[in-house]
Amino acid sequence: METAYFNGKLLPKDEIKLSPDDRGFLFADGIYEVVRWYEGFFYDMSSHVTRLKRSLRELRINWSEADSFAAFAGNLIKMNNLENQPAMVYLQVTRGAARRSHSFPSPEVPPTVYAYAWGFMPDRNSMETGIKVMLKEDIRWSRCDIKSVALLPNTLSFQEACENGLKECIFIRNGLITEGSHSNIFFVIDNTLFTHPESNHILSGITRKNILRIAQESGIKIREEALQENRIRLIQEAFITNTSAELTPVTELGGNTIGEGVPGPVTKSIRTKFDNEIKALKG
C-alpha cells in the first residue's frame, strides 16, 4: 500500500480526504516543490527547501514546519521501499480549508500539506540523442518565479507539444526566449552559454543553478541574458534542464534544426560533469 505524508502524519495515500473547501482545489491557492532521489540521497536538497520556503513568503503562507521537508522526504523513500532506484518526492502546501472567500481566512487557518513519492525510469534515450520542441507565445501570468500550482496555461501548453510529437513547449515573451512549460532552457552560441536570467518571468530551477555552477567550474563563457526569438538560426546548441529530466540536449526548437540535429560538444562536456558529480556523491 503507497504512504504518502497530509498534514504531519504518514499515512496510507487511499486513506487521505482533502476537504472541497481547501483553497489549493478552489483557488488554486498553494504552492510545491518536487525533488529528486538519487538511490541513497537527494539532489541539492538544500536548494529546493530555499526555494520552497521563498515561495511560502511570496503567497504568504504561514507553514513552519518546511525544514522537515528532508526528513519526511526520506521517510517516504523508506516506506514506499524505493531505496534503490530513482524516484522523485512530490510536496504541495496551501493556504488550507475555509469557506470560499477571494480574501485570506481570517482568522487564519492551518495550512494543508501532502506529499507522496513514487519510482520512475529515466527517459535515458532522450538525454542521449536530444528532443524535439515546440515554440509558443507565453500565456502565463508574470509571476513565474513562484512555485505555484496554478499550472493550466503550462499544462494545455506542454499538452500541445505532446499532441503534436514534441517533448516540450518553449515559451516566448515580448519577442524573448524564456523557459519551458516545465523547464529551464540553454543555449550555445560561440562557445558561449546564454539562459534568460532570474526574473519574475522564468522559474529558477535548481538543475539549472547547478548547470551554471558546473560550465563556471569548466571554464565556460556564460551570459544570463534572454535571447531573442530572431536569432534562432545563431543557436549552435540547445539543451533543457529540470529536476527529472536532468539536462537533455534540444536537436530542434520550433521546427528549426539545432546545429547538426545532435546534440553538440559544450552540451556532451557539461552532461558528461554532471554525471560525473552525481557518481560521486553517490559514493
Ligand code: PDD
Second form
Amino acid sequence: METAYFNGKLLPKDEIKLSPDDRGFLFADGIYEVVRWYEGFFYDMSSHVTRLKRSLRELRINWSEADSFAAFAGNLIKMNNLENQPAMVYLQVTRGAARRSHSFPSPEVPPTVYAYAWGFMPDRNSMETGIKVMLKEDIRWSRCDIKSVALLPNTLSFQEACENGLKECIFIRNGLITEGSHSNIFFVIDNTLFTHPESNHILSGITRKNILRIAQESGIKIREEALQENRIRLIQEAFITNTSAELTPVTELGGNTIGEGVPGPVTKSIRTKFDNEIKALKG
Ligand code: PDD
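Could you give the coordinates for the form predicted in complex with N-(5'-phosphopyridoxyl)-D-alanine (PDD), as opposed to the form predicted alone above?
Below: every chain and molecule of the assembly, starting with the one above.
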C-alpha cells in the first residue's frame, strides 16, 4: 500500500479525500515542487525549500510548515521502501477548499498539502546519446518564475512533442529561446555556455543553478543571455536540465541538427562533473 502525505499526516494514499471545492481543482490555485532522491539523500533540498517558499509568497498562500518538507519527504521515502533506489517526491500546496469565488477565501482557509513518492528509472539512454526536441511559440503566462500547478500550456506542448516522437518542447517568446515545457535549456557557442537569464519568462531551475555553478568552477565562460531563434545555426552543443533528466544532451532542435548530432565535449565534461558530485555526495 502506497503511503502519501496529506495535511500533516502520513496516510495510505487510498484514504486521502480532497474537497471538490479545493482551489487547486477549481482554479489551479497552487504551487508544487519535485525533489530527487539519490539512494541516501535529496539533491539540494535546501534550494527546493527556498524556491517553495518563494512560490508560496508570490501566490500569497500561507503555509507555515514549508521547513518540514525535508523531514516528511524522507519519511515518504522510508515508508514506501524507496531508500535504496532512485526516487522522486512531489509536493503540492493549494490555497485550500472554499466556495468558488475569484477572490481569496475570507475568512482564510487552511492550505491543502499533498505529497507522494515514487521510484523511477533515469533515462540513461537519452543522457548518453541525447534527445531531439521541438520548438514552439511560448504560449504560457508572464509568471513562469512561479512553480505553479497551472501547467496546461506545458502539458499541451509536451504532448505535441511526444506525438511527434520528440523528447521535449522548447519555447520561443518574442524571438528568444526561453526554456522547455519542464526543463531549462543551455547552448554552447565557441566554448561559451549560454542560458536564458533568471526572469519572469523562465522557472529558475535548481539543476540550472547547480550546472551553472559546476560550469563556473570548471572555468567555462558563461553568458546568462537569451539566444535569438535566428542564431540556432550557430549552436555547437545544447542540453536540457531538470531534476529527473539532470543534464541531457540535445542533438536536434526544431529540426536542426546540433553540432555533429552527438553530445559535444563541453556537455560531456559538465555531465561527468555532475555525476562525480553525486558520487561524492553518496560517499
Ligand atoms: N519541472 N522549467 C520548467 C518549466 C520546469 O517545469 C522545470 C522542472 C524546470 C527545471 O527545474 P528543476 O531543475 O528545479 O527541476 C525548468 C519538474 C521536473 C516537473 O514539472 O516535473
